[in-house]
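Here we start with a single chain on its own, the form predicted alone, put down as structure tokens.
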Amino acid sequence: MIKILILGGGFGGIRTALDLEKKLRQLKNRKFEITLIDRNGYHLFTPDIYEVASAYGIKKDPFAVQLKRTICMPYADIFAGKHINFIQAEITEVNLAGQAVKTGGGHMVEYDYLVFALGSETADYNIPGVKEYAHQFKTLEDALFINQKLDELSEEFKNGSRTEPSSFLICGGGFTGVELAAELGCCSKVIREKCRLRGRCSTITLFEAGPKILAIVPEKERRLFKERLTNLGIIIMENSPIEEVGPDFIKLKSGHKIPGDLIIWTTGIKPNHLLADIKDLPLTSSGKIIVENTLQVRGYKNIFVAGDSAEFIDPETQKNVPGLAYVAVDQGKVAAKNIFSLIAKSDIKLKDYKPFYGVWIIPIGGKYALAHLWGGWLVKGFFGWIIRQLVDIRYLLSIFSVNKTLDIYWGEVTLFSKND
């Protein structure tokens, strides 16, 4: 019995598992077990995130199921019908050693191959008070926090408590922060005209150390995005690094002090701290683990490693490839069909990961979306946003059957259109 573990069940790990499995079921004298740990039950779509997070209006129950289901994908609906088993469980120890993972439970899971798709987690920077007043925006629970605060904010307009504007402060503008800051401004909207307010109802700002916002993006295109922003009401601060963050302020580098009621962080990450106490595993200074062209962790042929966890510098710009949703599904391709090469003893060498993320599609605020395609064709408005759904739906196929894609979108887009 051949087994192969998967740590995390993110875009990396859930490619990883299910084209393993279909290239496996063709070895039909091998026996083989895939397993996949991930400490939540489902897989996360976070390219939706911040819809959950902008979607006011919503009759709402105590647990958000009608929420919840639309960027949560349960496992067991995604490996139903293939032979991949899923264990929910903490990872809390990995010894490469003995080929075995530890899990919260105390329970010991063998491997013959290890793929790590563990994600990332946010970064700090050490900047005094970021852990304990601003909101990080990564998970689930982060985006139901901030459409729960948006409610009671409402409510407050409504009840007459509150007359002045609120103040959201989004620290980081990269590409989560501007289509967090986007959806907010039209969510902003629509609170004013069913609170019937005069006057504007929030004041969004938008703060990035750099002197540019969205840094890899051309110049013409980051014209675009700010004129988008700027008509939506959203407030630029480029230059502007952030020196202490608290309760209910940030204050700059400049002494500037800027007060808000809710600080939400999106700025950097930082590989899972996890890999920093796993004995003999080879890391660079940042922390990532160190791979060879193939995605293979440097000294072991067995292990492998898809999405964020990868230091792979590209060949072509000498800069890591970076924490891209399609750039983790292509690294977990490239792993199975590696790992798939070495299972069936081919004789063929073992492929190379070539990188590419030279197109991006990142909505600014309802039906709007920016979409750089191949060739630096640009398609921009209602039609990006167009382009933008069908590369959701095709994702969506790749892991369902076309009615449970077909089920999924068309909760989405009733659920998140009522605010365009």
Ligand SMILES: Cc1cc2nc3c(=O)[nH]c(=O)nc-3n(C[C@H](O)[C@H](O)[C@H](O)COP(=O)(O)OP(=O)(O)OC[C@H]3O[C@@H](n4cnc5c(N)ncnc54)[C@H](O)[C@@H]3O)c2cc1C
Given for the second form:
Amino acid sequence: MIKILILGGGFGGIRTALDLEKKLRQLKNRKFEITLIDRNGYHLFTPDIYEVASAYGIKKDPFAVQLKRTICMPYADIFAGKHINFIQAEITEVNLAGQAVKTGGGHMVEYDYLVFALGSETADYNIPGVKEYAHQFKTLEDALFINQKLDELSEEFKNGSRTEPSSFLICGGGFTGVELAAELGCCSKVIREKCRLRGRCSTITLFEAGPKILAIVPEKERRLFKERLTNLGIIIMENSPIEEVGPDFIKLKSGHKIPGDLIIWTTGIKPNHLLADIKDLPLTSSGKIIVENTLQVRGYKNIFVAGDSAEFIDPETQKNVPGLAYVAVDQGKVAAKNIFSLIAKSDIKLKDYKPFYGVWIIPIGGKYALAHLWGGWLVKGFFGWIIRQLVDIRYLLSIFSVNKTLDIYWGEVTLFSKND
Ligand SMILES: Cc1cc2nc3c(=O)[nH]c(=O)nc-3n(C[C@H](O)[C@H](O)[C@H](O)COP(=O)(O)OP(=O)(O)OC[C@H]3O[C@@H](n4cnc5c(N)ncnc54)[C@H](O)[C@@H]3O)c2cc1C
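Same protein, different form: I have the form predicted alone, so give me the form predicted together with this ligand.
Everything in the complex follows now, all chains and molecules, and the chain you saw is the first one.
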């Protein structure tokens, strides 16, 4: 029995599992066992987290079941009918020499082939107060917390306990910060109308430490982003590194102290902390796993990495490939192909991962998105949003049946369009 163990059921882990299972089924005489371990019972569709955070004005149930269904995709559904075992557990130790992984419950899982797909964590850059007071934006719970805050805000206006606008401080002018700020901007307008307020119900400020928000986009596109954000009432503070975060304020390096009712941290990522504790795992100085072009961990023929955990230097730019969902998916495909080649003992040379990340589609509030496509072709506004919907549907179809995809997508559209 050949045992393949995949750690993490995010974009990279799922793709590896599904592709590998499909390929291995072709090998009639070889026995194999694919197991995926994740702490959650669902795959989190991070690109729509901002929608859950800002879904205001929908009928809610005490456990937010409807909202959860839009971005939490149960592994039981994804792996239904597939020869893939799923273990829901916290991974606590990886023993490379003994080829075994330990879970929180003390269970040991052995492997012949291992895939690290453990994603990343939010970086706090050791800024005092971030861990204690800033609200992270990475999990379902993070999104539901913000959603709850919006409900509370609206209630305060309705019952008269609040008359002044609430202050939302979003720290980090990358794609996530911009998406969230824009959607909260749309949401604030809806709250204002519903609560019949004369003035604003909130001020939303986006802080960026560097000279420009969205550092990787071309200047022309950045202007479009800024125009749209400003129209939605977002205050953009570039060149504003944060020195300290307090319970109800942030302090900039310039000395300015800005009061905030809700401080949301979206400034960047760092590798999963578990990696640093794994004996003999080759890591870069930033803590990512060093891989060969084939995505094999340096020094280990039977261990692969897919997604944010890998340090892969793009030969063209000499920079690390960015942490993106579709990068993780592409790497998962390569890892699956290469593990299959090794198991099937085919003479084919292992496949090199060729990075591609030149396309992005960023929603900027409501049914409006900026899509930077192949060759720099730009589509903005409603048609940009349509392209984004098609990309989401394509992803859902890659892991679910048509019926299930339509079911999830319909749930998303009906819930998320309320603020648009
Ligand atoms: C708010 C937000 C919005 C984003 N929007 C986009 C977007 O629009 N487009 C885009 O391309 N990318 C987006 N990204 C980036 C994208 O989500 C990541 O690049 C991608 O998820 C990386 O895939 P992965 O497989 O490496 O890790 P992940 O998808 O993060 O999966 C890692 C998995 O490992 C599990 N795990 C981790 N540690 C343990 C442990 N110790 N025990 C058990 N399980 C564990 C986690 O539960 C998780 O399921 C966004 C990220 C965030 C946070």
